[in-house]
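The chain below stands alone and is given as structure tokens, in the form predicted on its own.
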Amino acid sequence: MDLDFANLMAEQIAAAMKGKKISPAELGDTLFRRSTRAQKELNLFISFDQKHIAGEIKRIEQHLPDKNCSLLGVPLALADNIATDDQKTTCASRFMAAYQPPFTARVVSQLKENGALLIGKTNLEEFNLGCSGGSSFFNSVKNPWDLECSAGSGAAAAVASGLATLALASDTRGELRQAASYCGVLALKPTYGRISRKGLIDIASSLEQIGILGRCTSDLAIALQVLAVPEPDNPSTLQIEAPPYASLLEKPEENFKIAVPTCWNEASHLQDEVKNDFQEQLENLDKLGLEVNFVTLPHFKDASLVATMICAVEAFSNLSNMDGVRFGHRETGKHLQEMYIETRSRGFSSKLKKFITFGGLTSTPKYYDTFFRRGQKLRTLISRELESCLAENDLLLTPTTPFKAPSFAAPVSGKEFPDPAGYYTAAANLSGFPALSFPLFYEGRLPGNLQFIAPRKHEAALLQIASLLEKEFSSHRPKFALSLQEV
């Protein structure tokens, strides 16, 4: 008989493990066959096997006399950028596809050693550089509400079929949010510096950060609390304690004071179906007595474009040891300048050599002053209307993308630039300020999407809002989109 752990949150099977209801070979045995199913489905791991879960059962049974462990056998996907040492990494790269890691990231080993039960690693687009689909070299990731639509990630298709109750994936300009949005799950993304970035194979250091995907606010509530840690040797993580998630959440704070930016409806490729729905609850915030202000943010509407030129720079930058010699694909050639182009050409998708060829341009004498220093300039304008904002009210509200999850068919995104899935996204990765995308449900329509950014160092604010939300639309909230119960 099969374990219905799609249906519990994270608390609940930790419980169940430490009371001995749910044995870790049973819990082994429902995972596999359901991630097999998942697999053929979805196409959403590219590291996934048996003999890793039976690995990874045998951890957890030495984790069982531990009753500290408070995620102990909750299943998580991990987006194939973070590092491993027992599974390869390939950021979804025909580049990177045999990297085998010498190490593990750091927020991989919290959670293992809080118990949690690493699946395998979920495809992602290459670098995670976007998430329109069509650049991973293991193909899209299919949306578990419609198969002919794009997931955006692996990790958020893992989650909204059932498959994983929580994963972590990176965020760039947006990517992590994007991709919850496409498929009706709950994304965070803290405040930069608030979990440690050791082991993240990234592309824009300045802007991506490791964010958590849940199907509700207490499971993102408990991860938060065991990643949350000061990492006294890493001067990139904030070093003050975080505050008790989980236990805020008890008495949540109910009178908040929300801003949305005038300029939301002027983003591009603006769905009338999103402008209706995000207007409608607009309508259900102010009847839930929360007070709602329009303010004018002048730069708001340049964050997409702002991100897109600093991450390409960085991405110049960081991707520049990716050259054949030191690790990773190798082409031949006559010479070495010729193996560095075979290599480079061949192991990086067309959609990535653009945008670092982009970067380089922009880096260069010529352009630098008109572009880039000019885009670090409007970043900061940018930063600072949103300190401002969020000194005189509690949270900023918009849509998550401007549209519902593009199709393979007619894809919205991917094609232009800046891509304009960020319109709504990017502000809160120049600034560093904290977001989260909160699920809308609809029967017999693609999952909707609402946005709450808050001020530096205030996720308790976002677990607390979308609590309230949570309460509310829980009536409307399916419990998962692809049923793998009969399996």
The other form holds:
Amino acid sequence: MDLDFANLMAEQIAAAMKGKKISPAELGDTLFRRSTRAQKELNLFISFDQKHIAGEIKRIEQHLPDKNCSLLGVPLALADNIATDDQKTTCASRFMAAYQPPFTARVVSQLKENGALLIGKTNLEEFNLGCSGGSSFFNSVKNPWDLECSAGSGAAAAVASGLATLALASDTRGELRQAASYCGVLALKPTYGRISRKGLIDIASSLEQIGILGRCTSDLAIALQVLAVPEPDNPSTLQIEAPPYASLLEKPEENFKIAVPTCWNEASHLQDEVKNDFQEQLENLDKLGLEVNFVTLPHFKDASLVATMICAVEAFSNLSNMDGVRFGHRETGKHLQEMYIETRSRGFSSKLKKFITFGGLTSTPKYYDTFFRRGQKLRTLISRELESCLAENDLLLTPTTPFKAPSFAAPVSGKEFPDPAGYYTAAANLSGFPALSFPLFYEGRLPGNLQFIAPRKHEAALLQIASLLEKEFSSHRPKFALSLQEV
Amino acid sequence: MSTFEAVIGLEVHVELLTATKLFCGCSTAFGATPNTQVCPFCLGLPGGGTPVLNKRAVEYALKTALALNCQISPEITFDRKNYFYADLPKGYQTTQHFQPLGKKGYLTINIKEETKRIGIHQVHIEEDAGKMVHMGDILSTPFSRVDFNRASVPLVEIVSEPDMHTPEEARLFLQKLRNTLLYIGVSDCKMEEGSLRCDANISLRPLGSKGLGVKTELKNMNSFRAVYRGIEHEIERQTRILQEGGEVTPQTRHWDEETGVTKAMRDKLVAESYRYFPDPTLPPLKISEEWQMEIRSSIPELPDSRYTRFIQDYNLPSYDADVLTASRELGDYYERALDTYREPKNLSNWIMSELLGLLNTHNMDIVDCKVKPHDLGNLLKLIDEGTISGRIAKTVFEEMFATGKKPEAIIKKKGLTQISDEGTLLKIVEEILADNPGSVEDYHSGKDRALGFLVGQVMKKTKGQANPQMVNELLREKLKK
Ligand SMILES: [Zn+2]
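If the structure you just shared is the form predicted on its own, then what does the corresponding form predicted in complex with its partner chain look like?
Then the entire complex follows, led off by the chain already shown.
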């Protein structure tokens, strides 16, 4: 059997496993070989080793008799800010470099119970703070399409390179979708609370949601089905059953009413390439007979700034537990204060320190009303605008990022405030609405992307539109700079 | 030299009697092995989960706010107070800063025969921190330990208005508050275990002035006595400074029980440097009218109204009413005994002198008392009926107190029934008169004292069981002849 995972869907892998067309041992060997190669080329993992993969294979052999495992043998990559009790969880921070959680995130247990095979823990920006590079204690991740460019995250690179079929990573101001857009994969950030946040080491609790990366809509649907199970003991999650996504995809809705914000072309650093591609896609949608309307969302353009400020304030507080007293890195000091200062000074990157200092300042009583309270009001306003727009339209459409995967030599974002990469993505985090990034492929060019935002709880609409575009565009995938098929 | 008036406000932290912590399922039991009642959440581990609000804690806090006559917010929020300290696992304390549960309440105290109303600024819910255990001398020890069992235990903080002016008023307020909380059963209020902790804000101003002077915050007062002494000392200290023309430094001071002085603490975090912002993991909570009604109806009669009722219905002096309503259990005990024995003042005397005396001697609380209220009532009935004398009754009561047995059983077993049979008593009286001719002579020569001696001899002979009134009468009669 050809183990070309890059071209197999989760359903096909599970079927091959159940039909014993792939032996678990063979699967394990191949994955380890390819991971080693991918790691060497892309630096996408923080933790992966043969022992853990062997352990996963053993576990999957025990799952074989269970015919209900929809993800049997499906290779999964996991961002290293999601807790696992058998592998350290570092958040790509020096402070956390040796942290071993005593528990596993609920999402990981859910996927594993359904047969998924966890390959390893992937690299990310320190505490998932953006995806513009420069803050991971484990260095940047290279893009499989072009090794001179950033992948945004190891999770997206793992899916793009064909190593993992699915990946889970978090999305605070759009990181999941941005990295997906740089790497040409699908990303679904579900409604806030739709899937569990238990075991996610979050920097901004009110914004951050675990999302799914994959290569086809049907894979996303299967994973979402497994994950979107209400958590009765956690009132911060949605307490409603998820619809049957797979069967909704069989007879997709085709009369979507799509809104495009008029400010879509006002993003700073908007590349002409992205602009032209987007305009072209609007015409394509028109040809498909979809109704596209331009709408005015006066505060959509402020979303990134507002989300950055709220994120900084929450990060300042969420990361206050990182004091060296109970876990993590610890420096010595003459007294407690000095120990704190030394520990945090050396445990965090300068980028993170600047960010949480900004959060600390913004929430001092002196600036609270001027900045934070005003930011909260804007958040409400942005959410309301989105809500009323999506009461009249099924979906909101924008590019995912104003630019394609930034090159290491000339990074677009990271130095600017707020990060220009978040222009289109942050509104979905502020409102908690679900959003999906859809990849567009071009011969000889980096992948492009579209972002759809749906009303709260309407992940199905996102999967349906993605499925429709998948069929209609079915653009062939050009070759990567990196190919793992032969490995 | 000008005279000053002290202005005192109290901040009282009370641990609520919930079985589990404020946001996780860990136990709140006191005295467990350190760090055994913890989980990833209350240890502040990364990814340790989101808080799940303990509704019972909100219910207890609501009961507290209502009992303290507060206005209740229709919607409450939880906020984070961010600061670093080794006993604070998350690096922030979840408290209520922007929309506290209760505001503008009051509590009354009785001082010098007058009733005074002390304002309650606010009542809010928050989580406790862990406990630092310094090994040996705090300055020379190379390390400290932290016990996180207490981290995230639910507290209510009650902040008074600065309406008190003397240490005595502060002590009375705190006692009244503790009593009220015990009445509504939301906390065990044990200062020695730290389930009730009191800080005081103290400032001075020239007598007659309305302004407020520079205040100091006084901490570490672990008993009512310490609260009184600590405030008293701090007032004296500030008075001295002001009289010498100096200025009071705003600071936090520690009461040192052993040396009896207050000491400045280093590293005072001024309130301005705390960062508060709404906790993004806890949605606002509605406090509906229905819920308030339900909780209000579950509040028992509070000390004030019981005090008034005891005076009006039972004709008790205010002192008695005050003592008997000092705890809910004692008041309940009194009223249950009263069901059996309908002489309120007699009963009150017995409880205040005999029962409370014994409890005090044995360092016990009324809830530990083995004597059932009904049995105490019966004992007093037996005195009134003349079955036993008051003196015998005290012996019987001591045994009831030690064993919990019924008075009738003890009297029967020990043969302590009062001798009221005239024939029997007459015989003994005659014997005593025959044995003590000297005293008889003394009596006849006008020395009344002799009668007392003779009565005593009869009582001695009967081991105290003779009906003293009858002995008296019989002796007088015999001596006339
Ligand atoms: Zn706990």
